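Okay, so here's just one chain, in structure tokens, the form predicted on its own.
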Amino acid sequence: MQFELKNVSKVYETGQENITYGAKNINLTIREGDFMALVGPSGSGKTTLLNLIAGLLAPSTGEVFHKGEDITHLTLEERTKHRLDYMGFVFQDYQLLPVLTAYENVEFPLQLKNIDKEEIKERVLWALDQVGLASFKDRFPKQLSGGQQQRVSIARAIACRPSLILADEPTANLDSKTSQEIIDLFKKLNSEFNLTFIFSTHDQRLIDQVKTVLYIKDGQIADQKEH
């Protein structure tokens, strides 16, 4: 077991009468090597329940334990290092810096960890190479397609070595093939890496090829799929 939320709420307004929840007691095991994909409406609380795994936000009532440790109550400090030695960020609008080159990018992350030059240069090329961007690490962002610049994203966040990978709406921006061909890739690093994927997504083609499907509705769980 990787990660599990146990009666996790998230309030985000309180009032005598009103109380909005982004998450409300959500039980939930994430695996080793799993697969899914949260779904559900705008609003429904798919990118909060997201923010609540990876630590970005702390929950009003409940547990998250990783790997049997209780890390609810960690600090700002200590959650932020925990992101950066456990996890990977893939986004919809893929946040390279539009300054630096794709190996730049994938490099950055590398940096703020305690890491040597020459392993940060491997992991680096290992990931571009991932990603089949190996002789294109010298472009800037404006020099590469979306696709490209979505495949460097997942280049960068696969170089910091994860064990869980959370993308929300990876292929949001892009066409039809091209999004065929990044679900192929992560697919790919699920499979040869037993990397751990969570996605929030209404990409359907996306939801037809994960593992568990998790369908959600106001702030819950509604219900759950296996492929």
Given for the second form:
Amino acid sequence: MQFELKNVSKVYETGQENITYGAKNINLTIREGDFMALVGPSGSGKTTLLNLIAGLLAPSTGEVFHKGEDITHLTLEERTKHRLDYMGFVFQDYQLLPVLTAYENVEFPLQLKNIDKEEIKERVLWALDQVGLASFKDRFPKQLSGGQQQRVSIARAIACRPSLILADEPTANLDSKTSQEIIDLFKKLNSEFNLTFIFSTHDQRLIDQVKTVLYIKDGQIADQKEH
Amino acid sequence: MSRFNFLFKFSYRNIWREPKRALIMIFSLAIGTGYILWVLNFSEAGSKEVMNDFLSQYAGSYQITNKDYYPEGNTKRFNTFATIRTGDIPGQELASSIPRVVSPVFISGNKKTLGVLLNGTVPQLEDKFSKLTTAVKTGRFVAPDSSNEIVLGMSLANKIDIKIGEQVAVIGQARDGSVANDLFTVVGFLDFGGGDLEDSLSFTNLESAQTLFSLDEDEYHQRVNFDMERNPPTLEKLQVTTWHQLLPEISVSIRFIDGFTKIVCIVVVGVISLGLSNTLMISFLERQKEFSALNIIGANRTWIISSLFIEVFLTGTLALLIGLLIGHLCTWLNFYYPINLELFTSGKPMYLGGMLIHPYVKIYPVSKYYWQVAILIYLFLIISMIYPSYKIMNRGKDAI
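With the form predicted on its own already on screen, would you show the form predicted together with the partner chain?
Then the entire complex follows, led off by the chain already shown.
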């Protein structure tokens, strides 16, 4: 068991005496090798749940555990370090740094971890090789297609060898052919390296190919399906 | 080191992600910096040039007198009984200084008798250290070994109706309390460009003045120093009076202009910094999403702020270097092509302390302003970073 959420709620205060639940009494266990999609309409709380797992949001109530350790009350800086050590992120709009090349974008989190120079080079080239972009390493994001940018984003996420990869609508900005290629890549990384993936998505192709689907409604897990 | 190099590379490239905006920001800051440097150089060098030009004509940088020469410190009155002797003055103060007998007298010409200040001086030393002798435009200055020759201000000569070669009667009070009076032959007229000093000054050689006032041959009233770079000494038994004390109204005006210029410069730096701060703020607000993404990937707030500081520091340094170069080049341009002060007076001549001053001012670099401007710019850059840093640091318990 990697991550566990116990009775986690996130409350947003939207005005005097008005509160909205972004997440409500969530109980969730994430195991190594999980390949899971959070599904639901816009505003249902998928992204909030993803952010709570990532430690980007602090729960209003409840606890979050990682490998049995309570990480609920870590400070903002401690949560940032925790994310850097254990998680990778893939964004809908890629969020590559425009001033850095593909190589440097993948290198970025490794530099933050203060890893040895030679090991950085080895890991970056490995990650770019996994996503099939080793020959594009010196290109800047604007010189890459949307699909290629998303691959760089995935390479950046896996380069740190995280326990968990969180992907927020990773195929939303891609055409169907590219989307399938990206999904295939996720599947390959999951099966070859037993990497854990959690997606927030509307993409039926992705929903059909994950192992577990969690249906989110009004900030709660309304249903769960295994494929 | 590798981590810092990466941070540095990231920050440097971020400056140029919007090249036009970066160039506008750098050049606006550079032009402002150059302007400030030039104005400060102009103010300092200009004031110094004008004052040197003025003081070297007659007043000197400072003078050494008997402690009682100016009663109760009033430099408009003279106690002519309070004299000094060469032996009283430290050796190093004798260099670049001129002994003068200075006493109020009446001078009587063909038409009138007027009260003026008679200066007994050493013509060779005036030639060497001051520009006094160059002010004689008609006739000549008194000869070193002459007896009872006198040079009068042009205006004074006209008022008492006297011509070169004619004699004037000089009446004053001698050192022994008797009436000092004698006839002097007029040999030249001083032309200070029509200023007030032409009404009130007259010159003879030192020996003639000492004889008139019954002074010994090493006895006089003032030792006037013309070394403008030399700091006035502190002497236990003698009075040292600087030009600031002798001409307080001019000194105050110069200080006021210098102070005002510095205030204007600080305001200009402040305005530039506000503009810069605004540009930085817009740039940072536009990048809020990017900062969130950086944080999600694993960059902590210190890293993000460090990268912004490096960006601002590099931008500021680049602008500062260009600005100092612009200011320096403009300063040197006005060194080789001095500024005509008549540009500021609608072509009218400028007078200072009753003398016409040289209308062209050479500007030269004043080294202290280079680092002072640099510190000021960096200070304002740091101030302009406070709010963006606060916004990044003060994110509450949620990272996004």
